[in-house]
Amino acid sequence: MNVFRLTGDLSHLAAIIILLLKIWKSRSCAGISGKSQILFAIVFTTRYLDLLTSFISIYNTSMKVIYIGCAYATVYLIYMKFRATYDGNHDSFRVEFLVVPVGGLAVLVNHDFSFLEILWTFSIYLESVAILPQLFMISKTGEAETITTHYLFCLGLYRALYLLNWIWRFYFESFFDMIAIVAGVVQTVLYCDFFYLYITKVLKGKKLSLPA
C-alpha cells in the first residue's frame, strides 16, 4: 500500500458516496446514467469474485464489499426507487458496443487463460470505458449538475492516482501490469476534457457542459 493507492481508493469511495447522497437527498436520479452504473456494477462483480476464494486483508475485503454493495444500491435507486426521475430518453448509449468488444478482448489478451483471470481482465477493460454512457448523456442534455460533476471529478481523480500507483510500484516494487496500466491510461484520457472544463468552469461557479 502506498499513498497514491490509498488516496485513489479514498477518491473512488468519495465518488460513490457523492453519487448516492446526490440521489438520496434530491430524491432524484436526473442527469445520472443508469447504464454507466450497471456497467460499474458488472465491473465490481466480475473483478471481486476472488472474495470467494482468497483473503488478502480486512481493508481489501471491506473495500471490495463496499464497492459491490454501493454499486447495486445505486442501480436499485435509479431503476426501482426513483425510476420516475430517470431520464432514459437521454441515456441512450448502446452499451453492447462496449461489452461485446471488451469481452472478446479479455478472452484474447489476458495474463492467464482461466475463468477468474478472464473475468478480472474483462473488468479492467470494461471499467476503462464504463463512464462513456454518462459522458454521452451529458453531451446530449447539454449540461450537468454541479454535484454530478464532483462525482465525475472524484472518479477521474481515482484513476489518475492509480496510474501514479502503478508508476510507484514499478520503481519501488519492480511490479508491472501492462493490462492495468494501458486500461488506466485509456480511462484517464477519457476524462481529460472533463478535467479541463471542471477546473475552468465548475470551480468558478459556472455550469458544466460538454460539446455534442
Contents of the next structure:
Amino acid sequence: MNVFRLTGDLSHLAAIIILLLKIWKSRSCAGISGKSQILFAIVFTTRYLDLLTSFISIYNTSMKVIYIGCAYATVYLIYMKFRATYDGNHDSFRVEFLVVPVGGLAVLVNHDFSFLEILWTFSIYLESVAILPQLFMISKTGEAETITTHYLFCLGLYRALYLLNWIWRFYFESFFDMIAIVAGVVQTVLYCDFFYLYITKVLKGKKLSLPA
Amino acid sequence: CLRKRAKDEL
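Could you present the same protein in the form predicted in complex with its partner chain, rather than the form predicted on its own shown above?
So here's everything in the complex, that chain up top.
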C-alpha cells in the first residue's frame, strides 16, 4: 500500500458517497445515468467475487463490501425509490455495444483462462468504459449539475491515482499488471476532456455547460 | 510479458 493507492481508494469512495448523498438529499436522480450505475454494479460484482474465496485484509474486505453495497444502493435509488425523477430519455447510450465487445476481449486477453480470472478481467475492461453512458448523457443535455461534476472528478481522479500507484509499484516492487495498466490508461484518458472542463469552468465557480 | 494481477488492489 502506497500513498497513491490509498488516496485513489479514498477518492473512489468519495465519488460513490457524493453520488449517493446527492440523490438522497435532493430526492432526485436527474442528470445521472442509471446505465452507468448498473455497469458499475456489474463491475464490482464480477471483480469482488474473490471475497468468497480469499481473504486479503480487513481494509480490503470492508472496502469491497462498501463499494458493492453503495453501487446497489445507487441503482436501487435510481430505478426504484426515485424512478420518477430518472431521465431515461436522455440516458440512451446502447450499453450492449460496451458489454459484448468487453466480454469477448476478456475471454481472449486475460492472465489465466479460469472463470474467476475472466470475470475479473471483464470487470477491469468494463470499468474503463462504464462512465461513457454518463458522459454521453451530459453531452446530450449539454450540462451537468455542479455536484455531479464533483462526483465525476473524484471518479476520474481515482484511476489516475492508481496509474501513479502502478508506476510506484513498477519501480519499487518490480510489479506490473499489463491488463490493469492498459485499461487504467484508457479509463483515465476518457476523463481528460471532462477534467479540462472541470478545471476551467467548475473550479472557477461556473456551471458546467457545453456549447450548443 | 503479462504479470499476474495484484490481488490486494481494489
